[in-house]
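Take a look at this one chain, the form predicted alone, written out in structure tokens.
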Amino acid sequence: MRRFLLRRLAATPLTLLAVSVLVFTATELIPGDVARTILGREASDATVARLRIQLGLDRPVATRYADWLEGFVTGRWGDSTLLRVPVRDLVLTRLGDSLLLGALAFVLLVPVALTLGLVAGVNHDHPVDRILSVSGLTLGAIPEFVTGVILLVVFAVKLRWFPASAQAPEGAALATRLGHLLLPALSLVLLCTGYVARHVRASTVAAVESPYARATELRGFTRGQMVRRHVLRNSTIPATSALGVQLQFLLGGLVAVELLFNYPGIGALLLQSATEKDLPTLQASAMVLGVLYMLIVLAADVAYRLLDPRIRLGAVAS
């Protein structure tokens, strides 16, 4: 384990210069001229070319992004060219308020997603079983956006049971903003269900029917007492690797549903960002995301290896 750990980190510097090289190419590509988005159409082309050495878009594209990196690394992330504020304030302040909508939408994910691919397993082949698999592939299938409309219509027009916008008051308690939250993250869990709860369904299917279970049967244990014995266990390990596949899902996912549910987050701030073509934003988010990226991913990898011994015995003998 400490081996894996030791070369993932080992190998996290030259990932996040490769995913710098990518963010800055990207944004770079962008169609239009900054500094004539900035000042308007109507604005001379002296007053544009004035403007554009100010920023440095004057400069060759491989001075800017060596300084642009190194002021990413030391922290100085610029001034927004849009909203006239430090960038580094305004992207974190966003990342935390979608990462507070992400993790509701993941504590609302794992219980409902085990229970239902435990269920199907359990009863496979039974109707409960075709059911929940159909229900979850429907689901699965229809955009997050498409489901959030669905709930905003139902359950905050029509039934008026929860707030249309995402957007809690200014101050209000913990409690509240996440009332506020309940249907965008929804939005989010129907989507990711389906898949999570297939894995389950899958494992436990081939636990069920192993050898071992099958013994525990003869021995006068009852299929509770072997649900939970062996099957959960053995159906946890393929979820956790599902989990950490829907959570790298849900960053892509945060950009509809913090529209539509008119939410400040940085889903918002990046596509924001790219339509008025302010790049130091821009750069930030998609970097920001970048790491965030790279750290669920070794948080899926560390917790597969923790749950199975299997692995954890494969790293130690390697």
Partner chain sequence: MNAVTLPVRHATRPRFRVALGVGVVIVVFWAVVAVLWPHLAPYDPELQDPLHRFVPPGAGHLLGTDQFGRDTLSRMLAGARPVLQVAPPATALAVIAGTLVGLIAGTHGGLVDEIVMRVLDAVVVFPAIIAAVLLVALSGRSVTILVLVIAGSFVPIVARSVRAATLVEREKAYVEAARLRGEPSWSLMLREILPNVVTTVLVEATSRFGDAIFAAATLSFLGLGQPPGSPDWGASVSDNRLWLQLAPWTVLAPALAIASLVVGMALVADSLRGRWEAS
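What does the same protein look like in the form predicted together with the partner chain, given that the last one was the form predicted alone?
Here we give the lone chain, stripped of any partners or molecules.
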């Protein structure tokens, strides 16, 4: 376990480095002349040259990268060239909004996926299982913006049960905000449920067919008692790793879902700053998302190893 943790923690800075190099390369090197981009086509060459020196664009790439990374680490994220506000407040506020949406999706995902997986696994090879498995597979294959659009047409346009925009009016109570977020969260849940449920189903089938579960049934316990006592724990723990994987999908899915539902989260901010070439905002939101993503992967890995005693033993043995 300790060896695993050390190894994982050692890989973390490496990943962060890779993230920062990619962000730096994409935003500082690929777009070409940043000074020209900022000043526009009409600016004279002399003005552009002056700004290049002002921005330090004439220095070697390695120095610029080191300065840039130091600026990010110390919290000097600059001002948004598009919205004319400090990037740090902007990005962190948007991140908070995104986390609210992500948390709602996650809270909905866990019980739904566990229940469906358990039901499918306990009834394995019955029609119930087949229907659940095929629909989980099907829904998981469809991009979240497609399910989102279908949900919008059905529940917001035809039935008018939910608002079409995820953004609640300014200063609305938390309950109202969550109500607005239900459809976008649902499209994320539909994307992820199948995968998690599939893992839960597989471990449920293994647990139901195991000798100890058979023995419980032979001793005269009902199937319900058997499932509660022996299957539940053994089938849900392995699903932790699946949940970790899906958390990453949730985070990635935020970009499309926020765009579709006009929700001002960090995914929408990333996309907007990329298309509008708002580089400081783009760098900060990409870095923040990258760090968050990495922390989620790390946490899911560690949680999985902590929860499953067999993995722990395996690590000691090896």
